[in-house]
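A single chain, nothing else alongside it, follows as structure tokens in the form predicted on its own.
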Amino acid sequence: MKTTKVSFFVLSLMLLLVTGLSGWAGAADAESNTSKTYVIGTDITFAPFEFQDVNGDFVGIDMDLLDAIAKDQNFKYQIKALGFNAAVQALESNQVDGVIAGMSITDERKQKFDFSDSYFDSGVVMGVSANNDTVKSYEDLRGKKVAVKTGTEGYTFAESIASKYGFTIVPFDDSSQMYDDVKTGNSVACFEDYPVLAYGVKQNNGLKTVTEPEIGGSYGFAVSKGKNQELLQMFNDGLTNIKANGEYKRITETYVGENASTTANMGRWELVQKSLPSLIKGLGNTLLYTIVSLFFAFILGLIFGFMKVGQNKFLRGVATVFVDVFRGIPLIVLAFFIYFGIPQALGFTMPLFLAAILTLSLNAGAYVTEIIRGGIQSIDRGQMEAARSLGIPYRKAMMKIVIPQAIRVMIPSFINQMVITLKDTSILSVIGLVELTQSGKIVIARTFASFDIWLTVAIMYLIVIITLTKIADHLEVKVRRG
């Protein structure tokens, strides 16, 4: 009975936490109704339309256009950097009010979203490695692999001609990953929106264009079907005004004009130095999410771990279901379900922080449950039987005799789970969590220096994980000696 009461108490606390955070978010929204701040989803790995500069500011054609239109129409907005696919899903689940992310206006998308007037006419070109002189046309792709970015005009165009020219499509979520696949020779070419690839070539991304732009779609600002029509109207009115006063031309020429800035001449060490502040900030977020999620995972593990070794069959069944469900669902699927699926089904907005903590805590909690169960059951049953024969109550024997010995067995597994959870934070970049890995992707989207930045990120992970492991090993030795 006491175990059940404790379970209900802790679960109630967690429910209050979730409700409180959601309520806080709702209260904040209600408070700002008089001067609404629109939440706008974007990609920030799609230079020159949206990316982060060395100061961490959101820049690019889309970002500057949105800023100019907001000033012209006198409305406030907040950028939510998610990645293209996640931004579209966030708009579907009403997590954001609008999306601006080099999003092509298509008939299929018009079924779900309302679009603004076109603000940029694009087209698709084929890019190959800068030292590749054999692939010059679509005919040269036969029997080879071609890299594309999901959700783009390039992907759609590649699908439309793949069977005709006999090549295989290899999809990626980021342009920089697509370019790297071509540079390493895994794919011989890629299809990309021409201003994006042209910008990348100018930034020395290691590619070159070999075809003229195909007629492509137009980019538009999107809102959910039938919603935020006032925002859509303000965007259209502002776009008309900034085209008339010359601001639109100034913005586009800043990024795709002849005098557009470049980072191609920046030295490797200088590039790493300028990138360190954003990478260190991402590392701080990684550690924060790891610590908070492990705290709740440990609580869940204690509850369900004791339920699994308890004498109540019903509670053992509940704990078994908890472990099977959250250990069986891939972390990335769980993240999508919690952040996009649940809010869309129930009609509310979930804060990114809460979604990330819930995802990591539930996943790690299932494993911690098994660690605790295994640790307790590894202790010889004869010790419990001897304690009971001496008249010691079950709970007291468990707390005084079994648990202290089990902790020594559990410590190595707890250390391992800590490291796993820290690395698992990188997976949550798919829902827009800006931790260390996502920070690296953002820097690479601007600089295309994959080797230098990923090497720096890897070293940072190694330093943190080795440091934490050494500290945990030291504590383990002290506990064992104690």
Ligand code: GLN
The other form holds:
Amino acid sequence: MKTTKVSFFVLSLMLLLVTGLSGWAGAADAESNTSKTYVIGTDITFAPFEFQDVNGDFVGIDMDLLDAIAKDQNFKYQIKALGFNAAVQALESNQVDGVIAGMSITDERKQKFDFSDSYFDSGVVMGVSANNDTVKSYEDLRGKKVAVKTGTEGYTFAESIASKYGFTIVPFDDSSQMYDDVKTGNSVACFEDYPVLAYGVKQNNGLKTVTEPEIGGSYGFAVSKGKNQELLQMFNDGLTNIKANGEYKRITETYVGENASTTANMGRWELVQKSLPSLIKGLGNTLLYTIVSLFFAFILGLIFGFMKVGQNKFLRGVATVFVDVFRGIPLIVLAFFIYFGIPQALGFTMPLFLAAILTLSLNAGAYVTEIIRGGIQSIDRGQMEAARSLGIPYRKAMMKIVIPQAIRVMIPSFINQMVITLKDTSILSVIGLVELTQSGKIVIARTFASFDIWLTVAIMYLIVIITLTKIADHLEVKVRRG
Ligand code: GLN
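Compare with the form predicted on its own: the form predicted together with ligand GLN:
Okay, now the whole complex, with that chain kicking things off.
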């Protein structure tokens, strides 16, 4: 009787989740058919093509060109700053309608994507630390490490010459991390597109360019092969128009012309101060995602935790599988699987926040299940037996005798889990969630101030976590007394 109730509850919960999910996808589709807003993926750290200004707005040549083209052609769009590799993957799995990210038009990519006319000439160059006078050409790389950015043309190029020149590749997810690796001396050089590196050098990113650009690699706007052809057409038409009316020239000159603005002369403290609003916004998201995920994790933990200590073998088995699976898969893999894998396989679009909440809830849910199981099982069996022998029913004995004691045992582990989940939200920056860590990355992409910004981010995490644990400790004392 009891077990049927539990399984019924679990089943309805799953059903609710699935219907909610498909309803969501359906709603998104319906919307897209009426007044379509195109979702455009981009990089987060590719100045002067895309980066956030001090107000947190996306600016750069790509952003401004897209905006001018959309106005010219009268279409609506929404930007998703995912990082280059993630944006390209999102396009492949149809999570976005197009990508504009200083994306080079290459033969290999043409197999999977359709490109617009090229809108900017580029090419890969080698960058070294500004004070490095020994590495001047590919020949000087023998036995050394070279930083590259995953999924980029620079990476492919480095790979193609790595064995010839005898260097090892160290991959990074974004350009500013790659630069940092060169500045700190772990890698002696990096490969990057020349307009980007040239811009960075001008902003005092601590590097210099030492080779001539490799040929090829003009930038284009991309859509999935055979899809969104009307969007591609509008992009091309708009591009022609803005080239003709001077808008294109105005935009490119804002960023790479003689009078382009720079943050290079800003003081360190001023820079941190200017960055605080976007960091605080990121922190708000971190907290929001933590709270919502912990709520669902708690529900999952309750269900599966009780299944695990229950008498029904089948339910115990189900709960064990749940814990094994979601505790066993690294969070980052789970995030990629849910956000990119499932939508690609099933052909629907998964909203980012849903993917983020699912990932965190399932992962934390597995741990909460174990906390609850451990808590209940830590209470001496003799107590249950004594209660039963006094004629108290199982359920009543559980609620009145075992659980109140178990909760006290569980509290420290819950607090621990809260801290872990809060920190784990930072992993979701890999799928483009703009929480605190991602906000930090975005600011650094613009300012190159790694030390100051990572220090600020770390302090912000510490303040929040210490405050939360203090509050939790206080509550714990109250529970123990009461
Ligand atoms: N132009 C390079 C490429 O397409 C790099 C793009 C980027 O890092 N945003 O691979």
